[in-house]
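Next up: just one chain, as structure tokens, the form predicted alone.
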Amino acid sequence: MYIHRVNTRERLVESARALLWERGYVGTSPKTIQQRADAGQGSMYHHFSGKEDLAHAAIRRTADELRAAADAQLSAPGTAVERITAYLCRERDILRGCPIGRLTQDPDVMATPALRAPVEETFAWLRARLAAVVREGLDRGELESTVDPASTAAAIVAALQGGYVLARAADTTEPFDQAVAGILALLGARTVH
């Protein structure tokens, strides 16, 4: 019994994770919800108290897991530099957007303190996690004295996301390509040779 309540508490946070990247909160319906997951009215309420809930389990899966798989890249072995080149070009579904990035134009998601933490908390450790390794590199000497750790991080993430955004909009991944390829050659100028 108690392997069937995990089970099905799991697919719900499964199905709302891959509803809310495809439709938002708001196109989000917990009936929708239910039905993807394969569950009844009464096993949604049973593991959360409504939607909000749900959404947050979902949204907070998907950033802890996002932050994860950050963190091996960034933490791996090499150069501050091959590190985020790492990290920028690992393999993405990029027309589909970023899952968390994508929220920040929910504006439900956006108005609720409890949504909308896990996504400012997910963009606040980024910056953090790619300012550090900037750090890093300058510690090592392999960047420019000049370099800001907090800005660069910034950057990249911006470039990041505004890579999404132009990619969707285009519906091609040249523009997402074109803004990691960039970021990383400004990161290159910025290399001690």
Contents of the next structure:
2 protein chains.
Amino acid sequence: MYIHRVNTRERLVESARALLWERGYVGTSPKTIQQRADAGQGSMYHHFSGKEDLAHAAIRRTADELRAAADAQLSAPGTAVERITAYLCRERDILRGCPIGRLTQDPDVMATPALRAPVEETFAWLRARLAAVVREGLDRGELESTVDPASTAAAIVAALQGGYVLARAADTTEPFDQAVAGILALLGARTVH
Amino acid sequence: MYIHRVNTRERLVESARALLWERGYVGTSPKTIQQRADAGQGSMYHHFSGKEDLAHAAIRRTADELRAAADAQLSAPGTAVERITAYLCRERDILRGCPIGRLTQDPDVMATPALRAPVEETFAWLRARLAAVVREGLDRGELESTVDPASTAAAIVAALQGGYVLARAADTTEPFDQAVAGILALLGARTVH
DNA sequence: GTCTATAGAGTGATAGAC
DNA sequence: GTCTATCACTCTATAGAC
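Target state, the form predicted in complex with a further copy of the same chain; input state, the form predicted alone:
Below: every chain and molecule of the assembly, starting with the one above.
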């Protein structure tokens, strides 16, 4: 591996990531990506076969980062409820929404298997990872035995994703914070101390 | 009021509603709306000042319908938990997502006050309505007194909206059903019978 | 690797005939 | 009320010079 300065290819991927987050795939044109990356038409088509190819690289990287960030919280030391709390309450750019979740609303992303795959995999992994944490909480007697790992995990991820939706609709982080507090209260009050 | 047959204006609004649901505002062109409505360019610009104006009529109608549908469940007879359950479990086109919630991801909708308003109002109303139902549940001793109406309401709406996101990501209704079951289990198990 | 030129299709709107 | 023609602009991609 060689040490490179931040090159054009890299800037294109980062530009695409930012624009996909902000405007989605349908709402982002190659030209806009190039301008933000301060790169020309030719550069983009030299490094990538087209819009889809560049978007694919951008989405993959965003998905990898999101997964790593989630895993950092969920695999940290602490009780199950503590780790879930840490995950839900970690610093987030709430009003921007979830960079992966927003792609589920993009018709062209969902219609293109290569673009869709990272989105699908990310949420499948996240639900499974959270379910495992919930299961640990059950094993340790931290949560009541009536709690079902799979559905509780789905409810937690859904509250998070829905929290973004409500925050964007209200143009305030308030409903996001409330949704997180609400789900944690429902979950945490069952803690057996 | 006069009785009209389904006219061109009406078909345009319905066409716009379907396309906004499916592809969002950014992903929908006036031409596509016209074709689906079997209407010409001239008709659209006769009835509406442009894409934005037509989209506004479409979004308003969708918001009104969604609100009426929610109110039907939440104002029905029954306990608070029964009504919340009825609301969450009513028949939905889950894989299509929420026609209002999806608009929060549309940059042009959020940047246009006229288009944004119905979205904002719908969720503000829904959260308030659900909080009122939760409060009734508290008053009747149906829910534990530790439950906070506002945050619990936010968590419920968020679980619903996030359930759509997870279902679309997975291309299955399963995670939606799990999220709903999960939140109801956390909520319902606190029921005092 | 990066540049400019070009292209065919689509976008959103206007004009004016019927 | 609806039609067609037209417009300036953007979209995504290709070609070929440098």
